[in-house]
Structure formats: structure tokens, C-alpha cells
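A single chain, nothing else alongside it, follows as C-alpha cells in the form predicted on its own.
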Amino acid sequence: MTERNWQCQQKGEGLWLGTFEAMKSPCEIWLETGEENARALIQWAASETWRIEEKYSRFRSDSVLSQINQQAGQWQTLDMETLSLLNFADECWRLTDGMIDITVGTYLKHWHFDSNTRPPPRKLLKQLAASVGWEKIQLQQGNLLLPEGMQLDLGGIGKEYAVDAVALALAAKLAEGGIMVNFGGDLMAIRAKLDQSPWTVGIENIVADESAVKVISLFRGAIATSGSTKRYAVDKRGRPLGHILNPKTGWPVAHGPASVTVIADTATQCGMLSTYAMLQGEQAEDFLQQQDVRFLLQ
């Protein structure tokens, strides 16, 4: 595994705050506990986080996930994390009409979102939807056969996947005390502080970065956002087109929220929900106005 580098700060009485970077993002680990207990802790947060983030990166050629998309056409045993994973990103696409459907890898690899590429052509696009559809997919007792052409991509519940797991190892090791996992703005809280005070979480203003559009007060739970505000292309008119692609045309769905920040139980149910009200573009405030959880649209 490459060698990457995290900080322990103190930053009160017993509180300890761990920073690294992973999956492209600032990340954070909160904890209430001595000294040494912290640095060990958060190493070992940040060294599972890492090894995450390899094992399911589209952008490496030796992560799982890759030799997944290399063995297609051929049945291939999983081991149990990564079945966890397509088992949850099955209720995703159940849950959703199929619209969370981590078979758009297949569009995937013709888009670039980094604020300036063009998007690939829509006959091109229309041609892969051939090649997209969780449907197509064969999932037996642990064994999985991704048809020729298909691609899968983790991108949309991995990182959540690993705010859950992380903290909710934490509270396995720490018997006792505060504990947040902060990974770019999707977070879990899975224990209040020692004195029952709620953790501070400020909501990034996608006007004024240097500013919270709002201040939300956690004692347990979640936040996730999604949103098309930092990863887009651009249109021929240079209008941006947000990362998130509905599954049936390989294209992001117009006149909806540019940010949708979900408060609930987990991380991957916050995400699941942020990402389905994005792909409802204008009908996104009323879908969440069904789902009973505290919502912000941007």
C-alpha cells in the first residue's frame, strides 16, 4: 500500500482530531479518548480507509473493482465485503426504480468531469445504454457474472460505504466517548461527546465556500450531500452538466438542485437518498418531503 501521511491535534480536553486525504477528500476523525489511544486509533482509521479506497477505485488497474470490469464475461467469486457492497448497491437499484445503478461505469468511461471537457457524444451514449442495467447482472451465492462491455463503478456508495465502516469499527474499539467520521462533507456520528453535547456540523454555502449555509447540531446520525457544483463538464454552450448520470440515458438529469444534503440514520442511507433526489431534477424537494428526514436543497 503507498505510503500516505495523517496528523493527531488535540483540540480539547480529551478531544482529538485525525486528518488525512483519501478518495479525494479531506478527511477527519474525531475522538474523545487519551493521548495514545487517539493516535493509534486514528492510524488505523486512516490505514483502513486507504485500503478502501484501493480496493474499490475504478482508477486503479489492481483494485477489485478492476478486475471485476477486466473479468467480464466469466463468472467470479466475491469475497464477503465486496458482496455486501453489490448487495447494497441491489436494494440501491430496487429501491430507486433503478436509478442508482452502479453499471453506469459504462458511461463513465467516456466522461470527464473536471470543469472543462465537453461531454462525449449522445449517440455514443445511446449506443452503451445497451451495456447498462443492474438487471443484466447475474448475482448467485457469492458469485457474480458482469456481461462483456458492462463496467461497474463504486463511486456513488463507496465513500459512505466507508464513513459507516470506519465509524462504526470505531465504536467497536472505543468503549466509551465521542466519535465522528467527517469524509468531505458525508459524515456519521455514531456517539455523542462525553458531556451529551452535540457535534457542530456546518453545511459548505456553494455560493461562499468560506461560509455554512447552515450549522446542524448531531448528537447520532448521519449527513451525506450530493451535489454537481465541484465535478462537471460542460456543454458546447459551456454551461456545466453535473456528475450524476441517469442509468438510461448516460446523461445528467437537467433543472434540478445543484446540492442535496440528507440528515438521517447512516451515511449510505443519507447518500442513497441525496443521490435519488438529484436524479429527480425539479421533483426533488417533493421526494424528500416523503421520505421523513431533514433535508437542504441548494
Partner chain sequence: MQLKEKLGLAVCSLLTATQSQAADWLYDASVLSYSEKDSQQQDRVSVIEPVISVTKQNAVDDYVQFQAVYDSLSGASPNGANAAGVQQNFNNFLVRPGFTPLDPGFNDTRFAFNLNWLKPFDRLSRYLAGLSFSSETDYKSAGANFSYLQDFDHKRTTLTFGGAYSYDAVNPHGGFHDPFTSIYALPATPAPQTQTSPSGGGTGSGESESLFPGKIKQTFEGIFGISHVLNRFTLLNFTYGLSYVNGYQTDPYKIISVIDSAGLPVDYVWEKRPGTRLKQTLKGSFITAIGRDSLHLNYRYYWDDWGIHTNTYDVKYHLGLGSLLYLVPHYRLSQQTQANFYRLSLNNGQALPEFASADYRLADMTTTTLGSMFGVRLNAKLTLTANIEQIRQTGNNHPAIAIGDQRRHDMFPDLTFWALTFGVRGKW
Contents of the next structure:
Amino acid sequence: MTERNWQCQQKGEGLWLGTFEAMKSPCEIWLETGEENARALIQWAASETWRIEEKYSRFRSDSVLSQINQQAGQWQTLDMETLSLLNFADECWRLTDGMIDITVGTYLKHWHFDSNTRPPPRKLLKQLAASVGWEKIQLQQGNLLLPEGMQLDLGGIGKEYAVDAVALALAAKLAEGGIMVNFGGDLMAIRAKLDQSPWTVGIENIVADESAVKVISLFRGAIATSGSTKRYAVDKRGRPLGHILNPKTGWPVAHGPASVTVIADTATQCGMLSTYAMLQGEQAEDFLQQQDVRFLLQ
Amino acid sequence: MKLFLIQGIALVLVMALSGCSHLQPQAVKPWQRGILARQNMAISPNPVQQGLDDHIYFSKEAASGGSGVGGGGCGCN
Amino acid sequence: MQLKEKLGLAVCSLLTATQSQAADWLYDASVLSYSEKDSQQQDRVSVIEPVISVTKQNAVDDYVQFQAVYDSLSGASPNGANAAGVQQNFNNFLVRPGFTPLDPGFNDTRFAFNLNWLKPFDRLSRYLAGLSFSSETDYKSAGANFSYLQDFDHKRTTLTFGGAYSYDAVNPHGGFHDPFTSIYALPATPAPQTQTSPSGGGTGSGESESLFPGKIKQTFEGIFGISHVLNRFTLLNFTYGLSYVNGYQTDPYKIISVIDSAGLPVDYVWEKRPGTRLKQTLKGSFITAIGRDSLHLNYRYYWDDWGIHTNTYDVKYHLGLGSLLYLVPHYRLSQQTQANFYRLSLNNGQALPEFASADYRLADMTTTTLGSMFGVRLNAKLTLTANIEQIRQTGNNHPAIAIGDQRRHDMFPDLTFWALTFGVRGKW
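Can I have the other form now, the form predicted together with the partner chain, not the form predicted on its own?
Below: every chain and molecule of the assembly, starting with the one above.
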């Protein structure tokens, strides 16, 4: 593990930007306060983000999530934070008729979204389907029984949860001044700027990387995007396959938008809505219109 | 000396009459709790000073209590 | 309800349960001092009271706190007798005519220790528990408390149920005196060095030292509280408290003047208070944000079966002056009615009441406090505070019940003093 760094730079009169890397994304903390305060808060935010990342990463064998997956087949006691996340996952699974299901981790083990690996064989995915399905796990009084062979993945929740949790804690620590937390485009502006000017955020263009396709202005609120320009596998004809899997098939949903951006109250809420929209395939736009949220399709 | 009390009540009334939303019930989401989480919004923002004051009043008045249970005895009253 | 709203509620639950996991060591060290002087220009007690409090904060609803208090008190304190037109003799000191008698040898030191901890049961409930111990040369106390807190409606409302018990022992210098006996009588009861214990301690030739020597007083407390987030700016809190005290509650140093028909003292007798006391309190708090400042309004109604009723109003305004300085001006008014066994004095030759005390703290009285705290946030980890307040106690200087000579003197000298506290607090 390389040393983890964070930076703090002044971006205006009393406006500070903290940057660090976490969850494979560039992370930004925008704060309106004094320098000393800003530094202390940014350092705290970075370490809190790294804590969440290390706790719920599927790619680190010593993470709490990996330990849970390794102990599949036996009852295990969960800490309170993990329990709340699983309770939340349970609620999402119910609300989306089983389309958002963190047991897709079982499939994900065999997918590699590194932009050149082929998908796993359909036959394997069909076999794995028996070890997917939130209804198969048991969650009672803080204890979890994950059936053997099943794997949980919090990749679809973890980053947005980190955005909200860090934003909330910063708002509790900083009495006044604007606060925005932006982890690779999933963001929450928990408090408006003091001069009442909006926060402006560029939504990444999927075709031409680096140049913003659209600038969104918001005073308060959150944005999250599902679908990605960077994380995909390729089929035999070289076409990209997105990383959002249908839990029923283990295969990415076809004919949908390349990415869905939703604007609402919290990053976690936006993330769930955009993921669910992605899973609707061609119906994504209709679904979002019914939901009465601001959104952006690419 | 009751002047301060009257001022306090007047302030609350002014807040209510000016259409200020401070007295109207309204659901508060976790991400809207920034103000309530401030130190000066705690029930006792300066607990040590409060403890010292409570101890003075305990030793010099007949009444005590109201803020919690326990805390230790004193032969001073 | 739309999926958007349902998801929003689920996010509420998630974020409510997992707020700020920051771990911190917090400390607060303060020293309080004051010197009392009454309106007859008599110096009363001087107090110096340092406190240190250390908290290990694991999360918002998870901490352990230790507090140590040292309290040094010296000077003179009213012994209960009235001012009179003659020189008064109290065995070991004399009091000039016209002055309220103060016992000059009032010295004590007190150590108190408190350990409190708050721990979550689950995401919406937790408990607060505590142990306390205090020791003075003539008083010992040990106690324990436990409260259960349950949140409702995404932590918008919290209910608290709590209870506490304390076991106190009074062991006065000079021993106990039989109630209503003259202070000039030879002590009838020698000072007990040890409480008679079931194991028969104290019967040997060497005096075995009990941890709780003297007479016992037990306190049973219960509390019910509700706190409610009214909106983004305002918090409400209501508590009802009940406290039952059983055991020795007489002040072993307080006496009562026995007067003749001319209002002049002929004798002084030791006071006596009931062995039980049932106290109740109702308290309401209103806390609201005004810009970056906050206003705290508190009202408490207290009543007990000794006949005391008290109305207490407390107003504090937390005023920020830039990001560095803050002020907390505050005002408190507390008005109490007298205990039903309070007596200014006893009349010579009349039948003795069952209970009587001339302690001014059980009389009709008003206490007002006006002051301000000043705080300087030196940096994110260090804050210095100073609190200055004037406390004033006034009562009935010339009560209607006073007769003869008593009418010519101040029966309740006003007491005014300034209390100063300096503090340092922050985190490691």
C-alpha cells in the first residue's frame, strides 16, 4: 500500500479545496472556512473516507466485507455500521423488486471491468445464479447468515454512502460556511455557499473524457451517476459491457443508456435511483420521468 | 429583574410573529441537522460550568435537580 | 408514495444510524472561586473549586467520561441564630449586637469523582450509566445511576427513563446533638466514630474506621424525559424528576434562637428536620438557533413535601463574535417559598414543634444570577473560557413574625458575591 496523501489548496476568499484519492476516484472536499480549520477537516474527511473504503472494499482481503464473505456458511455478528448498510440494502431490494441486490457479488467475482477482459461464460453465470438472491440470506438481530458460495458487494452503495456520511459529519463539525463533498462525480452539497452563489459541477462526457459535457448548478442537494466510461468489459465483437449487472442473469442490461445521472437530496438516494434506472434498460427514461427527479442520460 | 424574562419572552414572540419558522414543527432529515449539531445548540453546551453552577445553587438553595439523575452527594446542604 | 421518497426514508435510517464515527479525547479543566460578603459587610465563606473532566468520545452516542472535583471551603457561615441587640455567646465565639451570627470555624474540603458512560444498545437506543463518590471530613457519599434512552421517528424524538441511588453518611465534627437541646448543655451523645455495623465493628479496643461513618441518608431518584426536534432550528426538552430522601437530613451545625417576649435570645437549641423528603421537578427547555447564535430558555418548577415551592427561570444567549470569540450572557431567577417547619426563632416556654430549622436556605428567598461567559477559540483544539457572574440572595429582612428586639435588626442580610471561573478545554 502506498502512502495515502491529501492536499489542501485555496480556491477563493475563504474557500478551500481538499483533494485525495479513494475508491478509485479523485475525491474533493470544498469548504468555506479558515485555513487551519479547513486543513483539520479535510484531513479528517480523507481518513474517514479511507476508513469506509478499507472497511467495505471487495478487493482487500482484510476488509470487513471480505471477512463477511469468507465466513459465508456460518452465523456472524455485524457491527452497527455494517448492519445499517445491510438493512439499507434490504430496503432497496424490497423497493426495487429485487433488481438492486448486493448478492450480485457472487457474479462480480468472475467479471473484470478493465476495458479489455471478456465476460465470463453464460453457462458459469447460470450456475452462479443459484448463489444469488437477497431472499436467501438471513439477517436476525444483528446476526447474518450468508449461505455458502454467496458473496456480498457494496460497490453500488459504498461510495455514495461515504459521500453522505462525510458530508453529514463535516456539517456537524463546521458551524457555518458552504460544504460540498464530491467523490468522482457522486456528490453532496450539504450546505450552500455563504454568498448564495451555487456550486457548479461538471458532468463528465463519456465520449471525450476530461471535457465536461454539462455544467450543473446547485445550491444544496446531491448528484450521482451510474454507468461508467471507465469500468467495462468487452464482448467478442469488442463492444463495451457496463458493470451494472442484472441479478437475475448476471449479465449487464442491454439497450439502456450508457450512464444515468440523478439529482436529488442525498448521494445514496441518487445512486440507488440511477442504478435502478440503468437496470430498466430501454425504459430508463420513462422510469426517471415518473420519479419526478432531475436527471441526465448519456 | 423580571425585565430580562420579559425580554426573553418578547424575543420568542417576535420570532413567532415575524413568520420565522423557528416555532413551526417540521420534519428534519439527517442531512438537515447541521444547525442542531452545533455546540451552542446542545442542551448543556458548557457542562463543566453548568456543573459548577449547579453545585453553587445546590449548596445555597432549597431546590435542586431537574437536569438528570445521580451526580454525587454533598454535605453542603 | 413514490419510490424516490421511500428511498429517501431508507437513506434517513441509514444516515441516522451511522453518524460521525470520529474518536476524540476531550478535556475540560476549570477553576471556580468566590468569596461571599453579606450586606452587614461580614465576610462569609470563600470557595476554590477546581474540576477536571476527561472524555473518550468514540462516537456521538458512545463515550466514557471521568470527572474529578476538589472543593475547598473556608470562612464563616450563618449558624441559624438571629441578630440581637445584645452580645451573643455561642460557646466558642461571641457575636456583636446587631450582627447576624456566623460560625467562623467553617472549613471543609471535598473530593468528588464521577465516572459516566454512554453506550448504544442498537441504532435507536442507548444507555447512560454512572458511578459517583465524594468525600468530605464530615460527609461521605457513593451513588450509581442508570438511564435508558430510546429514539423514535429517525431520532426526532428521544425518551429517557432513568433512576439513581445514593448512600450518604453524615459524621459531624463534634458529634451529633439531641434536637432541641441547648447548645450550652454537655453533649449527651458522644460523637460516634463508627456506625454500628452488623459485623460488630467498633467494639474492639482499636477504633475500626468505617468507610461510611455516622448517620445514613439514602436517596432514590427517578426521571422521565422527552426531547423533541421541532424543526431545523429548534429543540425542546421536558423532564419530570422524582426524588425520595430517607434518613438523617438535619444540619448538624445549625441552631435556632429561643427568644423571650421582648424578642431577646435566652437560649439556642439544635435544629431538627424530618427524616423523609419527597422532591419533584418539572423542567422545560427551549433551544433555538438565531443565525449563528443560539438562545436557551429554561424553566423549572420544584416542589417537595416540606412545603417548598420554587420557580426557576434561566436564559442564556450564545453570541458569536467572529470565528474566534464568543460570549454567553446569562440570567437566572429562582424564587422559593419557605419550608413548613422553617422558624425564624422559637418562643421560650412554648411547646416545641415536631421539626424546626432556622436555616435561611429553607426560608422565603430569591436568588438572582447575572453574568457572562467569554470564550476564545485559539485553534481547533484549544478554547479558553472565563465566566463571571454575580449571585445575589435576598429574603425577608423584617418578617412580620419578628417581635420586639428582632424588629430592630436585619433578620436576613442580603448576600451578594461574584463567582469567577477560568477554564481550558479542547481535544488531544
